[in-house]
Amino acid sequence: MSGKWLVTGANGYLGGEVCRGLQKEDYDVCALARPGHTLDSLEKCGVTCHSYDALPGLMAEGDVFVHCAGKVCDTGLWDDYQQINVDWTLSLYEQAIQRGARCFVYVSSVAALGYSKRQSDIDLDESDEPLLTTGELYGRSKLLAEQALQQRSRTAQTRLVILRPGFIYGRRPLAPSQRWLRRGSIVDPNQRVPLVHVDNFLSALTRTGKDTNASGIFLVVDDEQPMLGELNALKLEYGILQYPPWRIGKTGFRLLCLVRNLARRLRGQGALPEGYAASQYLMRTRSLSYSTKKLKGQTGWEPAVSLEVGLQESDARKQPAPERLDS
């Protein structure tokens, strides 16, 4: 199949891994990042690299556009989320339409569904209604981008694919070096963690990008969706963690948010966003699980890399320290 694959956010973890994975599978890959960001490691792999300024002259009929970049942190101004995750995304899709790209793949997130508990214990799928709280800025921006893209796709020739992955990991250490005191914290060891290995995500990406019948939203989560306590036990076993995180509970979490808010004010960064504490508590106590029946049924996707294998390769003791990259 002719045409190249253009990937945004190539200087970040996911975008860079997508570029490397596509290159290994002999696709014609063009990596995109903001001006001033180095992409030397990708260039050494044979990936063509450009800044976003060059995009108008790069995109052509038959290309596949993969939008990985976005604002991912959990604090900040809503206007930034709106501008980067919503407005810019729609602008890129418009360019893809105008230049005859055959497919636009938007990397969204399970966060677009929100982390509020549902009354049913049934796995969430693409038909479930999002339930977002005030402070879920990232998830809300992803959802609004999805809705804007879907509205525009109704009159467009460029096929739209929206992937909602869980927490993507693989081919890099899962946790920084720990110290006994600064070992991190957890609120609820029974929260469920919707992981997806980067190779499993890449398989979903290429399958939906190539399949002309694949369109709309697809959840991308590994079959193994462990509870945090189970996951941390495995991390300790494989040397990814040296010490188990402190368990702080609901009261401890509230105190932590108060301290963080005070520290931000003292540094002149302003208060945390409205609803931040409530939304973060939801995320850290989530008990949601997700179904990938649609992705499997339409494309034949199966997660080839198991949690055990993925964790073993993420052992920080076996890898050099990763480069600091921004998405």
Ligand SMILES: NC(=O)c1ccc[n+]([C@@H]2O[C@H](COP(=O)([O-])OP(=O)(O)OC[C@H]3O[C@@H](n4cnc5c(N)ncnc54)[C@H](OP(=O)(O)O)[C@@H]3O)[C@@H](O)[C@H]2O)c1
Contents of the next structure:
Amino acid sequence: MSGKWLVTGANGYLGGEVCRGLQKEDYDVCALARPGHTLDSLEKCGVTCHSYDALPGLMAEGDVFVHCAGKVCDTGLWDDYQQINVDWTLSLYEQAIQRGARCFVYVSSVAALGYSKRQSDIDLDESDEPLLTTGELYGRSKLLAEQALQQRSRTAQTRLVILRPGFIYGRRPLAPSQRWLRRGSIVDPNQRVPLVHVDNFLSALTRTGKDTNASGIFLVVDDEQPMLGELNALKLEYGILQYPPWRIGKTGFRLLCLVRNLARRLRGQGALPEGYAASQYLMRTRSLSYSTKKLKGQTGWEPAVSLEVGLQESDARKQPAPERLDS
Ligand SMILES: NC(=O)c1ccc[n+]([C@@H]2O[C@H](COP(=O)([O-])OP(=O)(O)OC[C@H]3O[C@@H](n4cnc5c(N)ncnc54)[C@H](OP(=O)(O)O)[C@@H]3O)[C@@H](O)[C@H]2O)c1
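For comparison with the form predicted alone, please write out the form predicted in complex with this ligand.
What follows is the whole complex; the chain from before opens it.
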């Protein structure tokens, strides 16, 4: 297939994996990151790397543009989310249109739908209305970006694909290192975790990027969407977790938020954003599951890597021992 694949956020987790995955499959890949950010490991794999300054001269007719860069954390100022996730995304799509790019793929998130409980337990799909609370800044910025892109795509030749992945895992540690006292915490073991293995995400990306009939929003989530309690049991079995996280419930969670807020104020970082605690509570107790019928039906996508295989591959006991700095 002619045309190269330009990938933003190439120094991040997903952008890097996308570049390596495309390169492995013999696509012509061009990795992009901010000036000064090292892309050495990609260059070593033979990927062409540039900073965003070079973009106007790089983009050409027939290219596929994959926008992975974005503000991903769950705290911060709304203006930053707006500027990075909404305004910048739209300006990149505009450049892609002007240069005659074949396709623009935006990596959004299931967070764009919001984590509020719905009235029925049916899997959410692309036609469901987003339901966001005040504190869901990340999800809101993803949703606004999607809406701005869709509005622009109505009069554009460059095909628009919006992928909404769940939590992407694979080829990076799946849990923070634990100690007996520092084990992380669970608010609700029945929380659903919409995982997607990075290889399954890559397959969704290449299928939608190439298929000229694929356009609009696609949810990208593996078939197994386990509850957190089940997932942690598997992680313990496979040595990914050493200790079960503390179960703190609603009261413990409230206390944790109070302590975090106090610590931020003492460090002069300002209070957490309005609605932060409520949105975090929603996220940590969500019971939503997602349908991928559209992606499967339109592109033939199937998540080839199962949860069991994905987790076994992340088994801490099979990971090489970390290199000693003094050796
Ligand atoms: N990982 C997941 O589970 C997941 C799930 C759903 C959706 N997503 C989406 O996938 C994308 C990549 O996520 P990730 O997990 O790979 O996160 P990541 O490792 O933190 O990478 C984020 C990338 O965005 C770049 N970025 C952040 N702010 C920027 C700015 N102002 N200007 C230019 N670049 C900026 C970062 O570059 P710097 O290093 O220069 O800051 C980095 O390359 C995001 O859009 C995220 O919303 C990820």
